[in-house]
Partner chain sequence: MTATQPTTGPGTEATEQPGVTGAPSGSRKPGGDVRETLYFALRNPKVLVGGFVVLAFLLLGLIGPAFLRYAPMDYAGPPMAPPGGDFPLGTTTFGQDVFAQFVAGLRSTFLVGVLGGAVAAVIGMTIGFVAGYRGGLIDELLNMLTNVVLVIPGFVVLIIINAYLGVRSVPMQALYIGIFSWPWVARAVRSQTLSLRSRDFIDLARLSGVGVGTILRREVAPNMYSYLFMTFVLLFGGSILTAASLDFIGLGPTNAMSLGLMMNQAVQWSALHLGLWWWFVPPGLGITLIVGSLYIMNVGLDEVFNPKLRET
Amino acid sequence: MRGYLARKTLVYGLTFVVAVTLNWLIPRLMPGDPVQRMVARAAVQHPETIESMTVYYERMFGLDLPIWQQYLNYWGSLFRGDLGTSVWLFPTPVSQVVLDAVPYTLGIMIPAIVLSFVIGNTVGAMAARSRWLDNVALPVGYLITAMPYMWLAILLAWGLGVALGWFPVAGGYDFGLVPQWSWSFAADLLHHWVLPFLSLFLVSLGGWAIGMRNLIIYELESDYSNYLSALGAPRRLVRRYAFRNAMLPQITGLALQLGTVLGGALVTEIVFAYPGLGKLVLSAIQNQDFFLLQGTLLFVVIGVLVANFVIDIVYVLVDPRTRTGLTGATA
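In the form predicted on its own, present the structure of this sequence as a single chain.
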């Protein structure tokens, strides 16, 4: 087990280094100059003042240094927990801007992932042994899982928001409210949360249901299921073993789907102007804010890597074959 954890830690560590390097490099390949953007926003006309402001901002952001030194300084600041200062929201630190947006993204992602995984696998397992449910769940699952997150978000915004008027279609809460710990604000927050959550939940739900339905059918037709049935084992016991074995590929699929779901969450937030990381990425690109963009993407990278690492550990704990293989490798 120690060797397995050491290998996984090394792999994820190297992945983190590569991801952080790309995270630092990609914003600098974008067109535009954030310093000139700040100077232009100040609406200064005097040439000497413009030059002084340009020199000041370049020195403050470290953009006057050679590119290799900027890269090393970025790693040094990263280890100190300093993500820099936002150009768009100057002089607010990037870490503060990102931390304000993270709860909104996690608030729609975590419930959507957990509920779609649990409900989707349950419905898929039931559809594998119920003809009428299979006839309903399978086509509906194929339909919703084939929809892009952004398209489904637009349909929900139009249908449930504009046409029926049941839910608001923009923002994380009413623009006339001030965030506070109160029941009225929590209710309004929940009201704005429903549509972004449904967009992620429904697309993921169909995929898990279809996958589990197919896996259960495969497991029920496998040799060990036929052998148990020939021995006179209760049908319920055979289905229980089939469900347990079918869950293992689904756990692997969960790790593979995290990046897709996160990308869907970012796009969904843009559609609903939801104040999460997706809206921050769009605002950072629009305002040529290198530091906010790389800070936001850094949180995304860390979140995906940590979640995948946890799932790798969970897989070892739930799959006895993996534990046996690790023990044999150690021996």
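Give me the form predicted in complex with the partner chain now, not the form predicted on its own.
All you get below is the one chain by itself.
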């Protein structure tokens, strides 16, 4: 078990360094100059003013230092929780903007992931080896999985939002309300939450169901299942063993899926103008606010890594083989 955790920690540590380095490096390969762009935005003509503004911004963003020092400073400020300053919402620090948006994204992501995982696995386990359900669930599951996240979101927004008028299609809460702790605000928040959650949930559902169905079929063909059946064990008992074994790859799959679901959450939020990280990414791109974009995405990457790590620890609890040092999950 110690070896397993040590290996995982090494991988995540390395991934973290690579991700941060990529995040630092890619913008510096970009043609064009953010400082010039900001100076141009101020629309001043006076050359001395431009000069001093350029120097001011470069000093402020630390662009006048040698490249290795910029890299070290980047790490330094990262550990201080300083992700820079937003250009779009100048002088708000990026970390503040990001923290304001995070609850919305987590609010739709966590319920969608958990519910789709639980329900998808249950449906998949039932569908395996049940001809009628299988014939319905399988094609539907594949079609749902094949849907682009934003298309389902668009369809829901149009159908349930615009055409039927059941749910609002834009924003995290009514524009007339001020965020506060009150029942009416909470109800409004929930009302706006339904559609983004639903579309994310539905797209994730199909994949889990299909994966579980295939794994159960595979497990039911294995030796221990045949042996149990030969001993005369009831079908339900055999299936229960199969289910527990099939959960292991599904949990690994959950870790791998996180990045994808997150991408789905980002585009879903954009469709519903939901004030989470996805909307932030879009605004950052449209306003060419690269500090905000970089900070947001770095935050997201760290979040995914942490969640992955947590799932790996859960895996140790679920799979006894990793505890005794046998070959369970490969690191």
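Only the largest set of C-alpha atoms that superpose within 1.5 Å between the two forms is called the rigid core. Values in this document were obtained by computation on a predicted structure and should not be read as measured data. Numbering follows the first chain given and starts at 1.
With the core held fixed between these two forms, residue 130 has its Cα displaced by at least 2 Å.
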